[in-house]
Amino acid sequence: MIGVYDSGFGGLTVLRQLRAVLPERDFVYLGDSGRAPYGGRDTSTLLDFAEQCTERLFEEGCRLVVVACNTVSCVALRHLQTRYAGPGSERRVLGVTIPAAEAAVAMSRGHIGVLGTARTVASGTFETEIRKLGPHRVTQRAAPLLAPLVEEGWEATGIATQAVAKYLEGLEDVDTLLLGCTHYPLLASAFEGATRAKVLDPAPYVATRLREWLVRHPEFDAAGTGDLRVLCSGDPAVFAEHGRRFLGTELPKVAHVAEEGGRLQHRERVQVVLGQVLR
């Protein structure tokens, strides 16, 4: 069973490709939608959230976890790997940044643009990984408004088109545009209309690399029945409604998890609190 973790809906675009490439594998998806967005979070908070979500997936029976969230992959992946997947461990944690960098370098003629959350861009991880692979020029740009627009379902509106065009100002000479946020593939039409660069959605490459990794590490591979379970820390009904746009199909029943005592625990009901609260 393979776990896939994201800050919310966006990682479903990665899961969509993973299931296409590995249709007989079983997946558990965890979207931390109740605490999204991650892009403006401080490092300590990101590490706490990443640990809790990874541990929840381990407790669900996943020995392999794919961190689909670009922000977490850029900031916390090494921490998660050191904490949970060190020498002798029977668990592994993989990210999306290296496959994305490899795909960008293979596609680019020399100038790669990277668009992502403020935290992803500030980490410099994409630039570091790209420079390991070639002498490419890298220009990064934070685009904090794009993910919220997609979450509102506004990706096909004029507002989204204008926002994409605004963020791409000054990037006219990049030949490859790496979409460094899992929400951005839903804005593909807006990107293609605003740039002459090749627009790179890393998700298919992440899926291909995972399939190759499983061939090299058969001890972490096991055919299943194509089962999918979905967990979220927000409202399950809202997650199921919006999630189908990202996954491309209806989601199974979404289970709710919430933080209790520093851990994500299953809850039967979502607690919606209105007004002031005393504890």
Given for the second form:
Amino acid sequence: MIGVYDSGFGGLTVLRQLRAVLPERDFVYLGDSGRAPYGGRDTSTLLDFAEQCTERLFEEGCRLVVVACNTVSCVALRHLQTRYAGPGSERRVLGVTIPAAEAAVAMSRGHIGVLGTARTVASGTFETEIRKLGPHRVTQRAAPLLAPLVEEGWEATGIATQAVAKYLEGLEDVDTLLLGCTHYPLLASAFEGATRAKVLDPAPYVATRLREWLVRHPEFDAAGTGDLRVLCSGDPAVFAEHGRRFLGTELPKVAHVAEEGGRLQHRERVQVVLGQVLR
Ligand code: DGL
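For comparison with the form predicted alone, please write out the form predicted in complex with D-glutamic acid.
Below is the entire complex, every chain and molecule, led by the chain shown above.
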């Protein structure tokens, strides 16, 4: 069973590609929707949330966790790998930034534009990974309005078209536009209508790279039956309703993982005895 972690619904666009490429694998998806969006949060909060969610997926029995969230991959992946998946560990944590950078470099003639959340852009991680692979010019742009627009279901409206066009102002030289946020694939037609650049959704590359990785590391997951479980920290009914657009199909019953005292509830809940003690 492979764990997939995201700040909320968005990572379902990544899960959709993972399931298409690895139909025989079982997945458990955790969306921290009760504490999303992550994109404007500070680094120490993100490290804390990322630890809690990764640990919760380990508790579910996953030995491999894929961080589908670009913001977490950019800010916290190294931290998670050092903490949980050092040499000799029986666990692994993988992210989306390196496959995305590889796909962008393979596609680009020289100038890559990267769009993402404010924290993703501030981290500079995509630029760092692209520069390791080639001499490409990289122009990053934070687009904080786009994820909420998609969550609202407004991706096919004039507001989305205008917002996309506004964020692409000044990026006319870019030949490849890397969608560095889980929500942006739902805006693909708005992007394609607003730029001559090739628009890159990295999720299919993330999926094929994961399939190759699993061939090299069979000890971290075994083939199952294509089962999917979904957990979220927000309202499960809202998650199931919105999640459908991101996953492209109905979600199975969504289980709730409550936040208690700033921590995600453990799988084995601490039983709190209610009522008064009689003396
Ligand atoms: N999942 C986040 C990402 O890919 C976008 C949503 C958020 O800000 O939480 O960066």
